[in-house]
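Given as structure tokens, the chain that follows is alone and in the form predicted alone.
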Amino acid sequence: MAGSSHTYEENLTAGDTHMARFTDEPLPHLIAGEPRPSVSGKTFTNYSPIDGAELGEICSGDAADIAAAAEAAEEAFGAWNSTPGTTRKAILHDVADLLEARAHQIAVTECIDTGQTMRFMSAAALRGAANFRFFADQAPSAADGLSLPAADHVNYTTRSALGPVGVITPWNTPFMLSTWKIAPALAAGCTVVHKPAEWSPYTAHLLAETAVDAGLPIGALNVVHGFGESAGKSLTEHPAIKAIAFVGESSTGSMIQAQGAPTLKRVHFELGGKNPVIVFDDADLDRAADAVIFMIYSLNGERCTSSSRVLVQESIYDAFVEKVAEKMKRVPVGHPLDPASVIGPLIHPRHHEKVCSYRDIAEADGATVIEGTGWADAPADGQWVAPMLFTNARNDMRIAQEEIFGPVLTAIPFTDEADAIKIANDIEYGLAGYVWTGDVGRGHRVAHAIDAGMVWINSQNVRHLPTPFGGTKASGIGRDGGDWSFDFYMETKNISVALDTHSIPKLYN
């Protein structure tokens, strides 16, 4: 992926003149079309990953926050809903193009707010646009369904959206993944309220402001921010929200699905994942190693889908796991910022603590721990990391079967293709899981054989917006993408017209 087309210093300049209007007064929510404070007056601080300086204040949410976001969302739903798709077609794609003119901002807002580098979050906003432009394609036909002729019945089907929803968003990559799921919710119809991830709240306010600025009506999307136990709570307990697109850590899904039992909330989770990556000794290395490197190390490794776990064939794992080794030493640690950048500094101190305390736990299991090249010049009070690579490890090992979501790599070797089935399949998460072979047939049988939502063969995982997204077991429910989508956000009904030929039973004499 290519980098930043501005410079190192640009893009600092560009930092501090982005960031500087939101910290002279705390972010709001915004709600109805307009920011607004805590109803408590409430703030937290959000800090830089870079040097831990202060970034700003951040309103802080709650029940009467979220109260007054679902009220605005359940007063839009009405006419957003009875606005013809053409129409929200269009101002969708007015979304995309603001979306587009303001990348720049929403790229090193994201840089700072997160410590993802610019290499990867300068296309965020562009992929974020992208998000809005394939859904508001759809928005016309949404609503369409089927035709199914029986003998003396033409039943068809429609869809029309629930009502306003919650979308919930983690902070590794939250403008693309807001933006993955608010814009299904807009072009079916519905109305959202957007509760982003406490530690990463900027960029959700840029997406809101940006959709209200290109003509989404008011209260069509409302954000509000705060913590999962009080925002995230009232959220997913609202009445009037019909269901929560949620994606993060498995055990805040399940809480979550509790939570909106006793309101009978449809739910959508993308949560965790321990995806394997397994290299037969017939594949092209090369291609390989580059993908395996590719899956772990971007995004500072904190990706769902991330090749977190190789398997590798005994015959080759040695050589092959050298070669890892040999690229991982190369890729560089700098500031986000930086186009030359690679991974940065991981987005807090709980998850950076986290993260590392992996070391000690994989030489205590008995791996070899194997790190790359750090930031010299990296600011002491940042949550810097270098790259890891845990080799000599079993399937058993923690490091094997905990999601550790950051630029860490463990190799597993293993006998023949039922070995790697069974060690892959070895896991709680089923999100996703990639295989590298010569052999087409083993390709295919291999795929099949892995529980998990997507597989790839023979590549990273390259995204095809109209397919299916999604995984099993402690990975999710439901899909993203394409048609799934809107499966997820509208109601499906049935209706059944008489021919005039069938027989009526007489319960009488």
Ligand code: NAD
The other form holds:
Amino acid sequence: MAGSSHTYEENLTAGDTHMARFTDEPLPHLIAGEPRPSVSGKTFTNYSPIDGAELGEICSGDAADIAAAAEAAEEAFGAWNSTPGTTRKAILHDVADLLEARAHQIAVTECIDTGQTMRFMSAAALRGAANFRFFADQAPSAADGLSLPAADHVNYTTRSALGPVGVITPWNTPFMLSTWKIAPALAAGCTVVHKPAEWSPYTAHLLAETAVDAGLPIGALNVVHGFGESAGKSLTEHPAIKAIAFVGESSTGSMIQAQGAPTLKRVHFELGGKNPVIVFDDADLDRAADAVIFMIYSLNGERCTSSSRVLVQESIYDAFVEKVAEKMKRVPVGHPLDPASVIGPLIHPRHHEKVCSYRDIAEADGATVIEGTGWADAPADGQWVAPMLFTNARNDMRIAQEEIFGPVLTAIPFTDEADAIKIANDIEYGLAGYVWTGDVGRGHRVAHAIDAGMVWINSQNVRHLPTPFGGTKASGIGRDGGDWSFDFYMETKNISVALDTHSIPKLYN
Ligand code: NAD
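Any chance you could show the form predicted together with ligand NAD after that form predicted alone?
Once more the chain from above appears, this time first in line as the rest of the complex follows.
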């Protein structure tokens, strides 16, 4: 992962500069290309995870603001959808160019708003720009279909954009995740109303503002801030919105499905995870340990595909866990803008309390708690944590079954291949799985047997944009990535043309 090319001091100065614009006026919605306050005039306060200071006021949207944004998206849809794919491609590349030019501003803002560290966020805008470029390149062929010839007919399919769609995103890596949803929607010809998470509103504004500055037509991308139960719910219920792409908790997904039912919303859900990493005794244990550490302690452990349950073969359990513990204790916690920090403060006091509560839960259940080193200079009112490792755990403990979503790893022993698969699948989630083994056949066998949408063998989560992304069970519905994204944002039509050779039944005497 790229580090920042800027020093800690430069990042702090940039932070002051970039955040200053958010302190004078409440952060507005962006509707039809214009900053707008809420119709109700309501705002809410956004706080720093670093020291609890007020960062600024945010306009709090509800049904009236969603209606205005949906109307803007509806009005923009006809022109954007009929814009040639090659032109959409060029505009979306312009958006990517400008995101790259503003990458440092976006990274600094994301660090301060979410507590994620610069070590990872320096790549956020670049990853976002890469998402825009990847889907931009597919825009000219997005409507292409299949040729499915039959004996007497030529069948062919075409695809067309659904219409205005809603995108609802969470607070973990919010910028990158938003681009992952919004870029394919725009490339397909849809227009978008984006409801970002209330705990991390700023970079959603920067994304929409950048898109407008780069020449995206007015109304093609609108942002309404606010809470899930008001702005989010209204978006899922609005009749002009044809689909909801949602990333967040499993319980919220089920609420959205119910809210969207009366208007028959198409939904795509990327939800929670409690992903197993299975480490067999014939694996390259140093690489496996580094990957486990990376997947749970990067991004503050606030990562849906994190390696939150490590299943280790009994014969190497003690040695492997000791190796992980030793490395974990050297993972630096520090200010998010310090390029040397890996773990920063957690997003919100409520989330901090939840993550920390698992220390007591682990002890009460009989697991052993090993803690890493915190940050000695951590401001008192921030949501700081040290990394944690729970050993001697069983899969039926809460620390093994519940998504903690922090820098907290649960290590569980297993006996053999069948036992590993049984434990891996004994969970309500099915997002990702990881297998470490020196036996190629076993790697494939176990990957097939894990009930999850994505499995990596001898690797951490290394994404390839054309591949499908998504989960099974409580981890989601549907896939995106590559052409899967277009399938979601587009309607497929079959056209059947007779060769005038078939007989037509005559129903009369
Ligand atoms: P959340 O479900 O609390 O909130 C996500 C978004 O939904 C927010 O914008 C929120 O305002 C909105 N929302 C809440 N209630 C709503 C409602 N009734 N109607 C419409 N919108 C509503 O999730 P979170 O706590 O922000 O994010 C963390 C969760 O996201 C974790 O469970 C994590 O695993 C998951 N996640 C999954 C993936 C994936 O790809 N599977 C990726 C990232 C995060």
